[in-house]
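Next comes just one chain, in structure tokens: the form predicted alone.
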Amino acid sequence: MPRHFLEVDDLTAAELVSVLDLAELLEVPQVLIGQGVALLFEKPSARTRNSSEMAVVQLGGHPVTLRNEEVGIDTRETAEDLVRTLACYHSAVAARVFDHRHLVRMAAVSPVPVINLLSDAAHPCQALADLLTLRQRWGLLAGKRVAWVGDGNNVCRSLAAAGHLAGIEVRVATPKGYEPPADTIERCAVVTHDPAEAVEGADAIVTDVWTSMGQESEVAARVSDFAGFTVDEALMARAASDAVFLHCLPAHRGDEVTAEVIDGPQSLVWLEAANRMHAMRGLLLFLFGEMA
């Protein structure tokens, strides 16, 4: 049976770390020669797309990117019917979509890996880059804490999840109405809707837009609702002195975050980036098999 990720704990501890591990490979065994990978995206991205063709070429493979009026999930054809014709030509299926049950349906039938690339519920692959750019910061993860300041959205139940995996005490402060779901608040040591509280003391800071694609409608609402969730240099010196922030990009100025903190020296975004390219080939890695 093929391995799948759909969220960060598909993996159990010890292959976090050996994902971690095989993202930071010098040498890249090639391991997709000669074969296929498909990336649909039912929703654009840069980093997503750019940093997962690019792992795929980096093991020799031949990555095919699809936009769904391509393919039409749910509406050309059935996701269950996509996956298995994609399946034929690819020995792996990754998808950026809006409904994370179109996942769930494709992993359910799929005879080659389906990699979840961002879904309503879950953006692993961002978490995968934020941890390993903090282990290349920090050295060891356990122990430490980190801070989430705004939406209790895909990406903040991504990083709890993989937090909770790596050991790292993770704080969530969100708005009223914005809390994560059930699950992450049992992964997190603090949920509050006080910025100040949860940043205290805190190693790393990360946050991310007040509104996300096919929220537009919202902005004016949200804007009004996290008044006073801007990530500045008052909040980051509530944190550890040598505290670092991270932003799963792209950023608003002056609004989730100020100028003088994503592009001032506590800031590893750009790092966190480029680790997208690396935490992917990682994964890759791990699925085909290579152990590091």
Contents of the next structure:
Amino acid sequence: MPRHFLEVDDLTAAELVSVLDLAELLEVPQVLIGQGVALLFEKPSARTRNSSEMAVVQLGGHPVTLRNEEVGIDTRETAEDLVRTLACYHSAVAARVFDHRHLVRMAAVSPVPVINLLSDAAHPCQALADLLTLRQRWGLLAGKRVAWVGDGNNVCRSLAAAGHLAGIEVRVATPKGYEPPADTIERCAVVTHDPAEAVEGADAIVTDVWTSMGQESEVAARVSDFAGFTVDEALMARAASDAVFLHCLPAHRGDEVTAEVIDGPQSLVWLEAANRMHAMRGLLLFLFGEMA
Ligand code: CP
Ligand code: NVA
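And the form predicted together with ligand CP, for comparison with the form predicted alone?
Up next: the whole complex, starting with the chain shown before.
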């Protein structure tokens, strides 16, 4: 059975460290020479598509990016038939989907690894890049305190899963009604509706858009519901004096974060974006059997 990567906790804690170590290898093993990786997108992407394509190239392989309009998951053919077809030509199938259950169905029948490039439930490749970024800054992860301020969404859930595996104390503040699901709450030290409480003494503050892809009809309600959840300089000042700021991007300055914070000295968002490629390379090396 191939290893799949649908959420961060498909890895053990030790395997997560291996992926991060593999992401930092200076001499990159050419494990994908002559092989393809399919990258399927049901939603737009700047970072995930480009970082994944380049990670495959750096491993000697050939990425083939597909938009869902070309293949039609469950419209032109079933998710199962599609992944079996792609596996005839590719050594891995990675997909960004609206419905996480499509990934689960694909993984159940796929003879090659299936990788989640973002679903409604999780964004595990983002969490790998976030941990890599924090490890580069701090040198170690265990015992650090990370505060999430915003929607208890896909990015929040994967960050909490990753943080839990790495021994990080994860603290979450969401508006009422936007809390993450119970399995994420179990992994958090604090889940509150008060951003100030979540960020107290934090070593990193992390946020994301208030309205995720697929939720566009809720924009007006969310702008109202998320009042008071903007990460601004006053909120950053409640964290540790050397705290850093992360955001997966794309960002909306003036909504979830002010320009002063995301473009300011505490922001690591460009290192974080660059690390998407390194983290994907590390993940692919791990899935193809390399050891750090
Ligand atoms: N952070 C992230 O996944 O960005 P894209 O949606 O542009 O891929
Ligand atoms: N939560 C966002 C992340 C985008 C990278 C979304 O799902 O649209």
